[in-house]
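As structure tokens, one chain now follows by itself in the form predicted alone.
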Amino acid sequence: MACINAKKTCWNCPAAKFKGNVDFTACGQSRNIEAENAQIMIECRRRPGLGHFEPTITFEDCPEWEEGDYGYMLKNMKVMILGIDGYLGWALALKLGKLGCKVSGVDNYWRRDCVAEKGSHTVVPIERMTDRLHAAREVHGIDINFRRIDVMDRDKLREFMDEVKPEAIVHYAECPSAPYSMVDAKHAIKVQENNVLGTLGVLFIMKDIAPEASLIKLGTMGEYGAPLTGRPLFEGIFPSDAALEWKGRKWSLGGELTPRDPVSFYHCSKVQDTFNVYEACKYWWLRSYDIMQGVIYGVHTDEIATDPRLKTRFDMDEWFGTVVNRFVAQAVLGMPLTIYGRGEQIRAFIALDDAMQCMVRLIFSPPEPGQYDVVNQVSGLFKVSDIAEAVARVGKEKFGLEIKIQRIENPRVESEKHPLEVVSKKLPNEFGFEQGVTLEKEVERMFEVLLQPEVKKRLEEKKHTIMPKTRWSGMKKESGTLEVYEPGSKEKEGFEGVLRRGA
């Protein structure tokens, strides 16, 4: 599986610059070239001595591509990470740098500011960016080219992108919080302005500066919602054999974008991103993977575990503390694990280390020019109540913690009991992804980190920021308690999630 991208060709390579009589006016979802006598020819930026040639050399046969643990990798690949200071951006920067990529990145520290606005902080202490960069160089020998830039500042971003000439761009520079987007008009507008207009600006800059680079764009499984019909959540685009039947007539849906049902103003911004990126690939023959990602949890990658100065952030407040991370923090604090409403909501999840593996595989296996593709980045489906049970079980068995579970009024507007069937075939079958971390293993690692005296002290300082006060209805009040119960005392009921990974 390591060489799964071996047969990809110059057609996929970001070093290939198109030449010849090519009319790129066809839909960007295929390489239909409609001009008469069209001939696809390229120049290679890395091997100019080859002149003009047809893009048929495979990664396996090209000396610029080297075999590694994640398939073939373009030597010294230039990867730019937008949002490099964040939970995911920093972990990915270290992994890519350790693999030999030339990593650059931008950030404006908005995540740090938003968490501070809530009155919280990352409970795993992180260094200032200057100290992080120094530690990465000292520990791993990684030189990261960093600039403090807001993606909304298109002039500065354009200048930096022109300097770097990236071959892949990872877009993490968006606000990732549904609750933050639901606080009030100011917060909702800020999230949509940053996420939608920021991404649109990135696309225009790519068109002018780096049209051959692949855009690896972070979406979210929350774009799809949770269809009450139980309709499968395909990977962004209907498969070729999908069909619509109505009043005795039948139409193919193959190749069309699947329906979206966003569950907050944040998720609405991600849906708009989907359409903007899709259209940019169609109009300008950009190439992109849109990552519909499950909820990420955890603290561990091999690179960030090497030195305390390389830790990535860990949030547990109501705005930015995702559910698994929040449950472990509550357990360490001796608080009941708070589930919203019935706790029957089913969500998709993936551990931090596995998510980083997925991203690396996608970066090293670029799509074709004009191709917009979607992957569902998921390793498991769990009910919120089952997540609470798992955290309580690990906390008691491994660390002797007595933990209770508390149902509280749901601050969100959502169905609390629903089916969920997710298709996630591309990452394991086309890109070679193999899950390496179970939920229980990563929860155990999280307890080990959060029970450290320094980290536990930081948890205690900000425990007041955990309980939800932001309601989708616009009311400002803390959710009341519905029930407190012992782990293991409830009978299983309702639906179970279905994850389709087979070929």
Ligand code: USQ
Given for the second form:
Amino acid sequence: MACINAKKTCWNCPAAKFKGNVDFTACGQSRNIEAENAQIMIECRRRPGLGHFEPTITFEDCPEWEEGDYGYMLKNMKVMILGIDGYLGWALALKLGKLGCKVSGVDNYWRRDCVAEKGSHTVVPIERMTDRLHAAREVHGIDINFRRIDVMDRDKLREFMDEVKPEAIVHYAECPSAPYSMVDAKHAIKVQENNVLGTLGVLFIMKDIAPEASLIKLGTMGEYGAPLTGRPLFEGIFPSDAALEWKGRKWSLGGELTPRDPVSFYHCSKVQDTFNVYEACKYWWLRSYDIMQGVIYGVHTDEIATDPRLKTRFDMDEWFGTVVNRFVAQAVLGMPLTIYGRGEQIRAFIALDDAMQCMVRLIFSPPEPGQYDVVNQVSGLFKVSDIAEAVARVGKEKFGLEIKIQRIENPRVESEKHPLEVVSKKLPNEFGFEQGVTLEKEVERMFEVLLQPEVKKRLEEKKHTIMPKTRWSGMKKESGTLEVYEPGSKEKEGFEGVLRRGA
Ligand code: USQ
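Having seen the form predicted alone, please provide the structure of the form predicted in complex with the named molecule.
Everything in the complex follows now, all chains and molecules, and the chain you saw is the first one.
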């Protein structure tokens, strides 16, 4: 699998600057150029001495690309991470730095502020950015070029991008919390402003400063919702053989964006981003992978595990804790695990370490100019009640914890029983992704970290931020308990998720 991108060419390479007599803006997404004598020529930014040539050199033949564990990689590739201080951003910065990329990044520390607004903190302690940067240099020899910038400050972002001239841009600088976006009008508007308008600004800056860079944009599986019909969740765009049949007539749906049915104002912001990124690729020949990522969980990557100063954050409060992380935190605190409603909701999941592997692979296999593509970044589908069972099982078997499960009134408006079929073929088949960690393995690692005395103390200090008080209805009231039960005492009910990974 190592050479999965060997046959890609300069056409995909962000170092290739387009020349020639082609009006890209007029071509739409078509590569068929009708203009007389039109020919796509490029100039290599890294080797301008080569002059103009056709974009046909493969990664395996180009001396600027070298083979590594994730396929061919552009030497010292310049990757800019927007939102580098976050749960994912920091882990990715270290991984890319370790692989030899020149990493730069921006952050305005909004995530730290939002968690503080909730009255909580990251239970795994993290350093201030200056100390993180210092530790990254000392431990891994990585120099990260960091600037404190809000993505909404387009002038500063433009200036920094112009200085760095990134070859790939990872966009993590969005508020990731559904509950935060449902608190009230102020919070909903702030989330949509930052996420939607921030991304729109990034697109305009890229058009002017870094049109050949690939944009790796974080979307969410929650854009699709969970259709009650069980219709498969394709990777953002209908496959060529999908069709719509109606009143005896039939049309192809191939190539069209699939329906979206977001489940919070936060998820709506991601849907709007999808359209904005899609359009920018069409209008300006930008290129992007839009990642529909499942619910993330975990604490581990090799790089963050090396030194306590390199840890990434871990939230468990009702706004920023995701379900698996919250369940492990609750188990450590001796609280019954909080299932919202029936617990038959099925979601797509991926561990932090696997998500980072996917990101690296996507960064090293850039899309073509004008290409907007979607990947479903998922490694397993689980029912919320099954996750509670798995956490309780690992907690008991490996750490001797007696854990109970509680069903509480669902603070959200969501279907609590539904089928779910997810297609996630591109990452394993086109990018070489191989799942490295199971849910149980990562849950075990999480227990190991959260049971450390310092971390457990930080958990106990913020225990009061766990129970959900933010309801989709707008009511501010803690959810009442519906039932408390012993793990393993329930019959299996409802649907099972179907994950389609085959070619
Ligand atoms: N849930 C519980 N108990 C809890 C917390 C959550 O039963 O204590 C349930 C929720 O009702 C929901 C599911 O677990 O059905 C997932 O909730 P979550 O809070 O873990 O995840 P969600 O709000 O969907 O959002 C998270 C990330 C978001 C990302 C999304 C991927 O915060 O950034 O976009 O996962 S996805 O869910 O596929 O949309």
